[in-house]
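Form predicted alone, single chain, as structure tokens, below.
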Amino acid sequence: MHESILVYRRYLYLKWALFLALASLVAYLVYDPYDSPGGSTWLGYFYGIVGVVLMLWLAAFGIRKRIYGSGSVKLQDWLSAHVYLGLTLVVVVTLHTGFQLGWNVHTLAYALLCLVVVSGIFGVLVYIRYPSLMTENRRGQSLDGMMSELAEIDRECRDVSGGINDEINSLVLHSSQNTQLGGSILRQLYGKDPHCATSAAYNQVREIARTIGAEQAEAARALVGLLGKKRDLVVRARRHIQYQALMDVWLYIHVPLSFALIAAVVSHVLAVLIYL
């Protein structure tokens, strides 16, 4: 049985995140600094230490999941254990600040940071829903199938729509050449075509199909079935597209934040050295 990384090991790594997290306020709330809290104070450079620690143990799960069945630790351990000490890491650095900031490297790499885990709450609740409605949406066929399903109807509508009359072999014959899935990111990620050649065809034969005469009646009503079902599978497959658009795009958002993370946080480090 699939265990999401959320519940993964009965909530073990939410647990241990909960436990530094905690630790840490308490440490913050009894320590009593000479001066005001900040990354300045001893209790601040181990929370400085803390979060720079955490924060490459967090971005090297990038590649450890790019070397399969190396290590002792599991995947799902270390995802599971990504998702919460990345929220905890926040709770760590908020202490580091002593909550002063102003226009500086330091709280960019601060402002960065918030931005890297909102990202990756997004890319938690995308893998966590999506998964399972693209397997919904698919109903067994995987969109190489669905694409060879489309070719076949498409056949069989111009077998059909040939003997009709010309008017229905026209929207039929644009249908099948200017029906579009895929194409820019943003057409991905809205999943839907408002000029859909296949919808205004299934429209348009609908309705001629209604007038047309005795003889034909038979041929026009296959046709509207055959254009129904193609604009049906259309539908599933710019789903599908969407959905896995959706998961693969907010990578390259947290990714590159988390690149720049790492460069903001070298700055931060290095101008504290330079001027401890």
The other form holds:
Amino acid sequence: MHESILVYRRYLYLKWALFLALASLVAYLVYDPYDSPGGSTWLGYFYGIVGVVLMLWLAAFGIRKRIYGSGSVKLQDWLSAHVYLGLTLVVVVTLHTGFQLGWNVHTLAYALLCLVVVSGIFGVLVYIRYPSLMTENRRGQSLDGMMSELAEIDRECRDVSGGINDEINSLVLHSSQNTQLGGSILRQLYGKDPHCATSAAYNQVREIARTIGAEQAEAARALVGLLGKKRDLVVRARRHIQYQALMDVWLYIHVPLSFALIAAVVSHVLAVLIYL
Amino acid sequence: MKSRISFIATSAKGGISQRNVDLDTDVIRFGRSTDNEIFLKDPRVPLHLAELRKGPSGTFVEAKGATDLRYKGSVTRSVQVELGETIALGPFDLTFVSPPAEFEVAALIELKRPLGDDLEELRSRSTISIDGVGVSKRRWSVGLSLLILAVFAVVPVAGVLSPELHRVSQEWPVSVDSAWEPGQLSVSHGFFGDDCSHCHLEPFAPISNVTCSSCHELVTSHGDPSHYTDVSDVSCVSCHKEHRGWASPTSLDTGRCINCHENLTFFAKATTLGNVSDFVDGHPAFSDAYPHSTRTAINFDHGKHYDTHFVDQRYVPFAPAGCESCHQVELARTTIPVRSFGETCAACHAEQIMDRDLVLLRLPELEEPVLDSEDLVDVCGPTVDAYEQSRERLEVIESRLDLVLERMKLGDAVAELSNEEFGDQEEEEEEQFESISFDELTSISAFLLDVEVDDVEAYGPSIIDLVASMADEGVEPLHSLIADKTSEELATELISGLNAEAVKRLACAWAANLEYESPGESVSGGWYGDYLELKYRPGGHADPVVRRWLDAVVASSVVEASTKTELIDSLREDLLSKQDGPGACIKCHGITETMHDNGTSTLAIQWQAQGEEIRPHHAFSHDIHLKLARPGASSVLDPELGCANCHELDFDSPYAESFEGYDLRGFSSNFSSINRETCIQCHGFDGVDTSCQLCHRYHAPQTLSTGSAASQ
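Form predicted alone done; form predicted together with the partner chain now:
In what comes next, the whole complex appears, and the chain from above leads the way.
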């Protein structure tokens, strides 16, 4: 049975993360530096070192997940720990800053860390929510299957519309030639096409079919049925793409910002060491 | 019109098939509808697309539906048929060819633009993943990382390694250093701007004390290293943190002090100070003498004045209304300056200063005249007395000459007469000399001449020489005499304002064994001769000549110049006497003794009201406290408000005894000591500052002043 990464091994990594966060907080409250808290106190240095080690380990997950079946630790362990220790990293690094922020590379590194963690939280949430919605939406069909079915419906529509007047034929043709799934990132995330050719064809053909002559009425009705079916399928396909985009898009923030974070931390450490 | 329309089809493998449709009709219709002569099965073709008909001027193809014809690249509705020409009918091309025998028109029709594969076209139109949009995680990752490394690592490091680049970068809108600046500089260092190299001279090395001292003058260590842990090598930046915005680098946390002072005996075994962990609950009691452990500069007995003088009806009009009458609370800082003598003491004490003359020279008793008659006349010219004496003597001589002449007429008794009557006049006069003065020398004269005040034989020749010289030269002999004992410069100051002519007249009078009668008494102060004395009358408070004499008397240069300590003691006793002479100053101005490293000591009169502060690690701000106590609205004796909140008069204090010696310590103040509980009244409340730095300074002295280097 599938076990969520959040409850994996009875919250083992949540407990680790909570312990680390609480220990850091207690140390921060107990330690009374001569000067205001910050990265330059002994505890601040400790937080900084812990933060860098954690950050590099969390980044290593990107390598580990590509090496299937390697290592003694399961990928689920890595992921569960990645999630919880990633959250703890915010606590450790925030205490490292001593809440001293400014317009510099040091705060840039902190801001990037926050963005990485926030994007990670978003990733966890969509991974919890959308897989089941996707399954429900697909109704056992893959996106490829949906697209094949759409192509088949298009062909049927053209067959039927061949004997009907040019206006309807034109609408059907326009629908089959202009209906598109997905699109730009925003369109994928939106999951809808306000100018959908299929929806437009369906609505207009249905209107025309009401006034069409008796000799074409049967074909028109069949055509309306086909276009309706196609429209529903297009909606499902777009929703599928939307879910998939939502599950993917955070990684386009999480991963690049993680690398940017490492670069900023390198700059931060370099600055601290050079200007001791 | 007999026509042949041939359908051309090309298979997937490239094979070509042809199907002919022979027609014999006037009009040949093309379209998707099955009632057309030429049925074009394609959804893109309208039901009725076009017609081919023969007219009088030729054969034409005319569009019938909404779809236009395309001929030679342009859209048209009607085209005249020409052999070899092709007309586009939707996705079909209609090409007219030479008709076979028996046919008038022949054309080939071929589906040139077939419908694509629906699925493939749908896929090509659709972008179903973010990857498909062209966004690449890898490109973003590499690009962002390189950008950040370039801007925030490579460029700043290049600036550190290349001074030229660093200099150029200072002119950029955003300095490369600013990206690394962990926080804003304090106000005092704000003028460095974004140029880190002002302080960070070497990469990978902390700021050295040498860097700090290039602007800040040498700061003494916290304690005496011979007794306490030597902290002189502690790095400045270990305590003084920068880049904390507007917070001053000199603002330190109490914990830094507590770290040592909580267990001070560990760090300073010889210390007599108690351990400190907190001001309210963990601070030693203040000294019994706090804050008045050292004597004040001015001997002003608050208790006696308030208890005795200010209640005396004669002085009540001059009594101060409160502390602020004498203390300049508006200028209060660590201490509160005292108002000037004129504003405070003058009303009662001004005249007492004017009455105290300094006697520089007094003609003592002499056994012989300063000058004989001839010398006196040579030096001083004839005086009225001398003229009278000469005339009397001439008359005697004339009368005796008459007697001689008369005797000569009588016989040889002239020689006898001469011997009896004329004898040795000079011897007679010498025997008759009687000094005008029966006084002794002044202590100043005795000191200057290095003689005892009452030893006539010792001082006689010296004083005669001095007076004779003064009669001849005026001030100069006196100046030389003083300069021999002190210095040229000091001698000039000590007899500043002494008139040479007046000195001559005085000396001539004394040389003639006469008292000098001054033409007028000094009213506004200054040098004047008075019978047998040469005196100085102070012009008022802080008279510079009197101050210089008193300074000289207590100064080491004078003391060292004489070998006769009894003369010095006598001189001091006379000049510093609080009863007579100029020593009135010492009634109020304390004399302090300063010990030097070589074991010697010097004395100095405290002319300024404010004494030396000898609490190098201590600080107190009267002005802040006065704003709370509202001194202007209260009297010093008001127990509720004002200075009396902290300062309570102690009428039983032996205050005056503190001024009997020269030691500043062992002082008994007029005011009760202030104890820690006094401070805790306010500083015990939450939110009221109790940090060590509020009252104490780390460095001794507490200055971290900028030297000349800073101004450069």
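Numbering follows the first chain given and starts at 1. Remember, it's a predicted structure, so these values are computed and weren't measured experimentally. Between two forms, the rigid core is the largest collection of C-alphas that superpose within 1.5 Å.
In the core-superposed comparison between these two forms, the C-alpha atom of Asp232 has shifted by less than 2 angstroms.
If you fit the rigid core between these two forms, you'll see the Cα of Glu215 move by 2 angstroms or more.
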